[in-house]
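Presented as structure tokens, the chain that follows is alone, the form predicted alone.
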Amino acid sequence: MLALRWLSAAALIAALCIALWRFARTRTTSGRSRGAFARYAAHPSAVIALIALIMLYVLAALAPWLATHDPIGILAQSFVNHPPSRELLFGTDFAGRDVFSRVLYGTRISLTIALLATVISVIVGTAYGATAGFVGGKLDAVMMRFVDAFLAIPRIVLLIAIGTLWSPLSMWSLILILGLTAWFGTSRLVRAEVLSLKERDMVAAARALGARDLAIVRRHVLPNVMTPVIVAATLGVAGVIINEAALSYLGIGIPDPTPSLGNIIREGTPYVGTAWWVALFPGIALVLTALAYNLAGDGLRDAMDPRQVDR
């Protein structure tokens, strides 16, 4: 039965990859889209990373269906620190819990936190940067000095300080903290783009026709800002995943017994000499996830860079 579930998951991953490939083929039939998709496809590492991300999200979404055991359930005293085997693919930890199931659920939680936190940071950073850039003047100067002050503080230090003060953190609190400390760079990026866009003829024409500032920003400025913001957000997801794992590793993030890649690695660290598999497999999952996002983001940046030209 479990083998059939995994075959179904593999079929779903293959179907999604084929659908994405067909969509890309249809989009490469004209002009600008053709150049963007062709440039992305020219990066084999980015294509492989995109496939890996599809696979990770499918496995994470189907974790309750694919897990071999309860991620927080204790199998038996005789299964404590049991090495990997055919029945227990990643072995068990010090409490006799299935590491494979915990890694599946931990990846699901880490991806969920990273995505939601990134959405929050993009919304806040875009609104903040667009306001500062479009209004300009003294308000822009004050708003950017505020951003500079927070950018001067290492983010991990800020996260540890906040997490320690409000510990223990729920999952939603952790999402808010990660999201509300990740928008500073996005705001500077959006501000720079808005400063350039608001001097263009389309904005002057909209003003001449009597359009209000809010309508100009919504219809003419923001659509032209979203391309670099999407690229920055894709690259930023990997950083959120690493920061969430670091907080959980330090005991400030996701609390036990809920599995997270960070706290699974922390639980396996004291036994790395005798039960190396407990820390190794979640570590590999963490590295592969962050690497896939970085490679996909690099390919997306090159593909959507307006300075690139088709050869």
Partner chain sequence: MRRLLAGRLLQGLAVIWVVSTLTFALLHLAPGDPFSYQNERRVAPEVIAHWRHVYCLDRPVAAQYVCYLRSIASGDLGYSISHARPVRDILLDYVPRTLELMSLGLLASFLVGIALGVLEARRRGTFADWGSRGISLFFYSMPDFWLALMLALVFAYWLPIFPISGIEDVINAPTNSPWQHLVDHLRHLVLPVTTLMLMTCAGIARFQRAAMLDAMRLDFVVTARAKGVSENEIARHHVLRNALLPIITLAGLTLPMLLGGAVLVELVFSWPGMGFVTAMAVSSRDYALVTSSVLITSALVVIGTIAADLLYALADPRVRAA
The other form holds:
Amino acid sequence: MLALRWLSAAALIAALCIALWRFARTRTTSGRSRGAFARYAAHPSAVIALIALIMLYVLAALAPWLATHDPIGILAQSFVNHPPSRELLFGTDFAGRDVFSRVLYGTRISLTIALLATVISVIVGTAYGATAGFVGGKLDAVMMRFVDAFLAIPRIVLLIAIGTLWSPLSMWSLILILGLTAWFGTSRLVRAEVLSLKERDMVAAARALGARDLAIVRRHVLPNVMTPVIVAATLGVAGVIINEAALSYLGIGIPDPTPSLGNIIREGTPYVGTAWWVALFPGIALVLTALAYNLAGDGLRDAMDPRQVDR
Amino acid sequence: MRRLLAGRLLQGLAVIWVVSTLTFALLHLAPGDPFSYQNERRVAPEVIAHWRHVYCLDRPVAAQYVCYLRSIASGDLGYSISHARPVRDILLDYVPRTLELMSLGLLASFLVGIALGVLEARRRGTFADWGSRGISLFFYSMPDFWLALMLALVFAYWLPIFPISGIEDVINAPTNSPWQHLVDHLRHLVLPVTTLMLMTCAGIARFQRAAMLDAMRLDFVVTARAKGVSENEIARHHVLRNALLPIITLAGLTLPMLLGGAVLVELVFSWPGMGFVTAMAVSSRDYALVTSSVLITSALVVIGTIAADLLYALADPRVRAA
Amino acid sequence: MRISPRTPAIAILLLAACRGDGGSAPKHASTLVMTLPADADVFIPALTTNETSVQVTSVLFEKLASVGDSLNVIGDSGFRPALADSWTWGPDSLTIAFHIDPKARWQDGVPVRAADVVYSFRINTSKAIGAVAGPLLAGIDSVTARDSATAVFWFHARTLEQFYNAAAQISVLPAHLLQNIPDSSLKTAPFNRNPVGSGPYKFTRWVSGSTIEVDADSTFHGGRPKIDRLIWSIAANPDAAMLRLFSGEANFTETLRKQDIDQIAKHPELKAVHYPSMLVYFVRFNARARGGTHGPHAIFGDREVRRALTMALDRRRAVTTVFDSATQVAVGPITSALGTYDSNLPQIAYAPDSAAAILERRGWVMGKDGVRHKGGAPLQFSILVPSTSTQRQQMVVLMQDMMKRIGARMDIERVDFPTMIAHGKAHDYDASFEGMSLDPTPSGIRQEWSTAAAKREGTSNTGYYMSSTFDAAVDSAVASRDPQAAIAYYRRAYATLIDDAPGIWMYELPSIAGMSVNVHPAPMRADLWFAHLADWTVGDAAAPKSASVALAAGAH
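Please supply the corresponding structure for the form predicted together with the partner chain (the preceding block corresponds to the form predicted alone).
Zooming out: every chain and molecule, the one shown earlier first.
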């Protein structure tokens, strides 16, 4: 029964990959952005990363359906710190919970948090950077000094301070905080792009025609800054995932018993000498996710910015 | 040059002012104040009142802010409840250990990163290039604490060749000769520094590789090659020298990451630095200590960035002249 | 510029090769390296509750007399002389005169005098300091110096525990070094970084976050301690501490966890030593609505429901899973180390079916979602667990499962320790998984569970347990002049408390120390395992193996 579910998940992943491939093929032969698709497809690592991401998201989305056990349910007494076996693929933890199911759910939580936090950071960063770049002058200078200051704070230290002062954090406040501490780089990027766009003809023309600032930003500026922002966001997801894990590892992230990857590693740490599997597998899941995002981000950057192909 | 220095220092001060305002806001917005959790430590109300007064916590917000800035300017970072000492005294004990870890991490990371970058650029497109880039990106994508944990598991637990944690062999420390002391200390440094190095060298290697490839296209390199200078010579004398310059800037950019990494790495290896003391402050809710570490780590980053800028200016004649 | 990736690799290999096997180690003085996950704060005993500081100061400073191994605190029987070599009771038992050992010296050479005792009493009762012992000293009117070697304690009234309070609560401090420092700045005095005591060990060095070292004082008036050197080796967390023991970099740790004990068996050079415990862990129910002081709690306000929830828990299984079969399930608000302990106290036994029946009877009907409901409200509550306690976190996960089976939903609220205390103080919790360190004086239970305690501000009876039957039994016990009658009254009080189920008593924290086989501890006392550190011995081969000996030896 479970095997059937896994088979159908695999089929779904395969179907998605094929659909994507066919879509990409139509785009590489025609259409406005065919160069970008072709350039992305030219990176085998980026393609593999994309497939890995599809796989991770499908598995995460279907976690409740695919889990072999209840991620917070406790198996019998004899299954405490049980090594990996055929029934218990990743073994069990100190409380006799199935690590495989926990990692599956943990990936789901970590991916969700990272995605939502990144959306927040993109929105805030774009709005902030666009405002600074478009208004310019003194306001711009002041706004960018703030960004400088925030960039100087090692993010994890800031997160630890916030987590300490307001602990325990709920999942939503955690998402908010991760998002609100991740937008500084984006805002710089957007500002620089806006500054260069401001000088271009179409913006000057629109302004001459009497278009209002907001309309200009919406119609001409935003579509043009989206490219670098998407690249930065893709790379940023990896950072957010790792920071969330670090907070959970310190015990100020997602509260128990909800499994997040960082939580599972923390709970495995005391036993790492005897039950290494508890800390090992969630770590691998983390590395794979972050690596896939990093590779995909690299591929995207090359694909979207023809000036920066692998020199 | 002097103007550049003055300008950067002023900018740095502005950044630190913003950060200290932020830490003040954090402290102020957080539930309670630094002394709210004193009672279960059975500290007398009189003592709490005394410290509240010393740190202006019995005054209006604006006055508290001025007082906070003034005490920071004079180097007073508040009173740590869990250590029963002024925060400054604690940091004087712990910050140098983090600096040591970090600077060695930075050094190792640059040595390895540059070496890898050069290797990748010279063997561009080969298996070595792909492999090296893949592996360093793999380490780059690892959570620092997990990497540290795995290194500890392998090199201190399974193969016990390095000490598991700490900064000294406590048994022999008092009787060790300076030489023995140094060796002992270095052995304790290996695993944490390796963790930091593995985490950050990918970025440096990537940067170095790109810079090398850029430099290889420069006119005089092409000329040298046309003249028949050997590839080794070119790489060593022409390309590397030009490619090393931009990497100095990278040092400034790598600092926040290294510092952040050090926080968690110190925890795994019981390295008594900023991260260690901050994590302990987390569990005892030591507000003053936690916010001070935000301030101090940021200050370290600012100082590091300024130093990198100056170094760059010194190395690049064009900027030096300006 | 030639950088080969091999260069650092070679350097690292060299360093790895530096590891010594200890074979050529220079003969060291005997050393006990204790590893623990917390640094000290200050070294003036009256000023600290920090566990590390308490341990260190216990060998640096002395009390007038020490409690014997029987842990008797009634009268003065069993007490051993310490700083005082003798004492005499006043004819009305309202004064006790302690005669200070004339050989006793501060480690700077100055003799210990009665004035030091007077000063120390003042510090321990000073409002500006708020010492832990303060409340226990309330029965003492004053302390005077009859002559330079005799300190006289004057009591308000006779009590069974008056000698204990006078002799064993106050660590005597050097007045000549401290008396000019105002009380409020004592905590920041340089003395804390360089303490001078009169105890068996003298302070050598403290490397923050790393090492605290004390050395034997060969001139100690009670005789030179047997171990030459004591080192507290600080780790970031319990795991790092354990790895130090297993790697041989330390030869003692005070607490072993279950999985650590399994590991000890695989290390022939290590042993586990059990010692009696004073720590009892229990789930406290808040009988009143969360946060407010008004109105009963929808679930825990009902004594029958509290009893039913207690029945739902298979405490034996929970304890065995997290610890081992040797760990004792707590029978009540006491541990087996206490003189008033009784293993036959009546218990609320594990009976999930009866639990379900009681809940049904009290109107909690099973809903479709597997959770019971009453008047639309679910049988759902949260339990506070400190994020620092692995064992309690493990146990609540098991408990959550057991509660689910009778239709109760228990949410886990994991908070750091200070937050937990703050929630408790504000009565802002449903249930809370607490650990209580018992006082050797049985009357201490009054501070914990009496009606008076529930009504007091800043109480530890935060769950509002109030029972006149319990209060009466404790009052009778305290008022009793006959030790046997007192014990009988205490047991009656315990039984009342257990029957009312203001909480679920889970376990006595097993005290199992891990150490090298060559470490021979003197009896480890339940309240302070380190009380007799000066009498411990370490065999020859037991010096923990050093990490850098081989190359060091070659370098000479």
